[in-house]
Amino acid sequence: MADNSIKIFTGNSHPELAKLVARRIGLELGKVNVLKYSNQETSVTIGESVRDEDVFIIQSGCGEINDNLMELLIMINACKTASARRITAVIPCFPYARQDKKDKSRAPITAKLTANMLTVAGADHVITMDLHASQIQGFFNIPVDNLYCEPSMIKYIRTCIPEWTNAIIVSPDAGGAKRATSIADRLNLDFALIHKERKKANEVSRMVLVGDVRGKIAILVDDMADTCGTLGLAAKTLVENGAEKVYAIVAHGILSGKAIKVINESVIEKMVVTNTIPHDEKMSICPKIDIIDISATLGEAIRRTHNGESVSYLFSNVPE
């Protein structure tokens, strides 16, 4: 056991989901005063002390993405020169994950940047959840630990889907064939894949499906949804191919841009995400959308990682 004590902050990005991880630990949010002056520069307060303790510092990678990583870079640089013995950067969805190589001439790989930054500002260990590339953990030179939302997922399809055991869990492009595959295989179902062709970033020309479908629950499985336009004709071509029902399950809903829209007039029966990022405003517009709470699984990975403990049983199970 630690001979300090959990210190937890948050940041403005996703406060709901820091107060449910700190409920879940039995702990009150730590007295932090983040706050913007007139020229829009941030300011940080830390209202208590953090000398020798161990701080976890809860921060999304969404929204106002630029206004809420500087938040976190300098609550992590306030702990550090308070004095605190060790901070950790719990970030459920890890800004610029996306922008992880070099896939054209001059571009900038924005995630090992963000990783540099993270590091300078002191922060010595960090949390996260299903990047989009698992190499990110590479990137840095202090330990990351990367949880999965898979087991939270197969527990909502076992829970909430009625007649799962006519599944087929679909993944939406190539790249999500493994998470897909490994989902498909703890519950025993069939697996599908669509190969998409794009002519441009964020849009999606041509969709083939590999896989039979027919007359089957089509379950669409995949890491990341943005504006959904992959998503949205995904389930098309799902019903074109016979599948009854389509619903999709990701690991971060962003839903930015014609999201919502695209939703309300896709065939998907229910858009299921995860609360690493806020949805209040969207579900108001949007029925179809439903949340999986993953504060408990967050919550767990830091008590054990307080208490010097293995985090790896998060990674197939989901804490009680």
Contents of the next structure:
Amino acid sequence: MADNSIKIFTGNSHPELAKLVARRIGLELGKVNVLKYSNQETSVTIGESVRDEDVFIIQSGCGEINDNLMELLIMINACKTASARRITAVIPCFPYARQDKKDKSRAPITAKLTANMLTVAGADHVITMDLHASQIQGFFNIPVDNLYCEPSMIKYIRTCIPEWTNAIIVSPDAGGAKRATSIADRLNLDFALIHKERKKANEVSRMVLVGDVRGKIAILVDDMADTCGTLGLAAKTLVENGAEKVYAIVAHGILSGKAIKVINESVIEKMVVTNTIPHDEKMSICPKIDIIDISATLGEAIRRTHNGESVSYLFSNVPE
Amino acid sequence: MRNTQVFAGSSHPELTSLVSRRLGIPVADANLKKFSNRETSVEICTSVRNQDIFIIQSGSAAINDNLIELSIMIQACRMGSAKRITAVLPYFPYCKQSKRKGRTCITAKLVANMLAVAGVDHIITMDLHASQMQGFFQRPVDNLYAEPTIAKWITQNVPNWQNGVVVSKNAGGAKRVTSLADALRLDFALIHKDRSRSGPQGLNRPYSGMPSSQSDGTVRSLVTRVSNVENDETEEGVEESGEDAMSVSLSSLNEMSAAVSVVADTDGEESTITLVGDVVGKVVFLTDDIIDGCQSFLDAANHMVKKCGAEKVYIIATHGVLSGDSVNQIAACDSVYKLVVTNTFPLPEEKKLACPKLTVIDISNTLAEAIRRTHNGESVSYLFHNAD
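For comparison with the form predicted alone, produce the structure of the form predicted together with the partner chain.
Every chain and every other molecule in the complex is listed next, the one we just looked at coming first.
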């Protein structure tokens, strides 16, 4: 009996990343046919046996996010009913992660709903990356491994930003202060923070820089960049306060809406994102985008999970 | 309020009686005791059939006993055919353990599951450590804020509060604190504590978030650091008058060499703390959601008063857990002007007396109003921004 076999599948959200991960592990992606009926329903056919296999399904939450989520749920369920031994959902960018609290009255906690749906579909384990809030791990009743882009980001700063020793790490909002300080500490750099002040209900919020960036290379760090409005304004504020150059490093570059336009017109020198989300099209229209490949971290996490080895090494190191 | 019973756990009778007085109904009769083998025993002494039940239980020094007692009371009411059971937890037990670090447990989630299994239908709580914890429950959670009450207290009781600045004790609390700063329309700063920088590598790299004349090399920063340590020791040993301390800090500020403090942790490890932002000549509201051990608060207060030229430091926290010797340490620290907490967490009388700087704000109105509105099916959102 083959009790030590592993199968990796992917949906349509981010096949390039899945291929990189599979190559890292030294496997081919499993055969799966994911398509849509003419009435837009998703149909999944798993093309090879998964009976008693350790199944990993890589699907990122990006682009057509609901379709991708549905694909993932159906694939998990298909493997479950096909007697897979264990099913791990590998979700580099967790969908709906920003809707994680009742920040307004009557707001739904959609991240929790997503977690419930994954569990009900039959996932036994979840691997994800840079959750918007690490409390989301508590939304699941199954184990969740939250990996960090931080080691890869630090490596990037050290190798690709030549003036990094004269840099200062800046968080574009108060909520990200912890993430930014952690990177600043690892690099032994200074830290500043931008605070969006809301003085009156209908007044346009003002950006206040807390800290000193004069004559420095400012590196904006955040977990997510969507329309980039905040990043653009933050970069402007930094330059007005005397920063020499502004880099932005973001784990999940969703870059939807007018983001590309904002980046192109902003003073941001380079917009660095990871490949938890595909960026090929955007790269061609925005020369400022630079990509950090995190497939090694994901691949290593899958290998270690499969072999029952500790994953904590990956929290502070980039695998070779 | 018809068909309503308010029960009180044994953790915080004072708060419960305030809430029940405000609601205008007496605390319902329940017999809470412990068997000699220390098992908790609960007897509900009044009918709860088809009634709307509220059980108020905070944490206290015996937090596990409180939690089990609450679970048993919920279950007892459930078995007694209550229509709806709402647990009112002014301080949510284990709320600091809300995420995983390495192989730790998300105990807050376990507590949520325990309450759900016991049979609770609704949770009312206050200033959760992380608001994401509402997602740990499958049931509705109303997370109330003490902020409106605290903001009101500041505007009514702090002379010259317009000259204040709200400071977060650490980077993680920055978000919580900015909302108080916005409510009061004050500036905001934050204390950054860094362990790694005090190591051998950190010594060689000055933290240049401080004024620029300081970045002239290794030797200088080393000297500054040592002198800081000495400075701390003398100031702790010899009690200087407030004015002297002030002039010392201001003069050292002029020399622009005073933006770092080196502090020792409980485990003896050294860290450096720096202030990001500006507090010179201002009234500082050093704010966090919970104050338990107070060393980090005192380090921050000392740093701001003695090194950064702050005028006064108010420590403000919603949940005053203040375990161990905290109140005495705060009473003895001359950098702290006042300690302000709310009465979500019970403080024993002797601790209150031990610290003349301590002020306890009453938030029973907010809790009572939330109970009344929940019972009547009215919106609770008004309470998120308004006191009373």
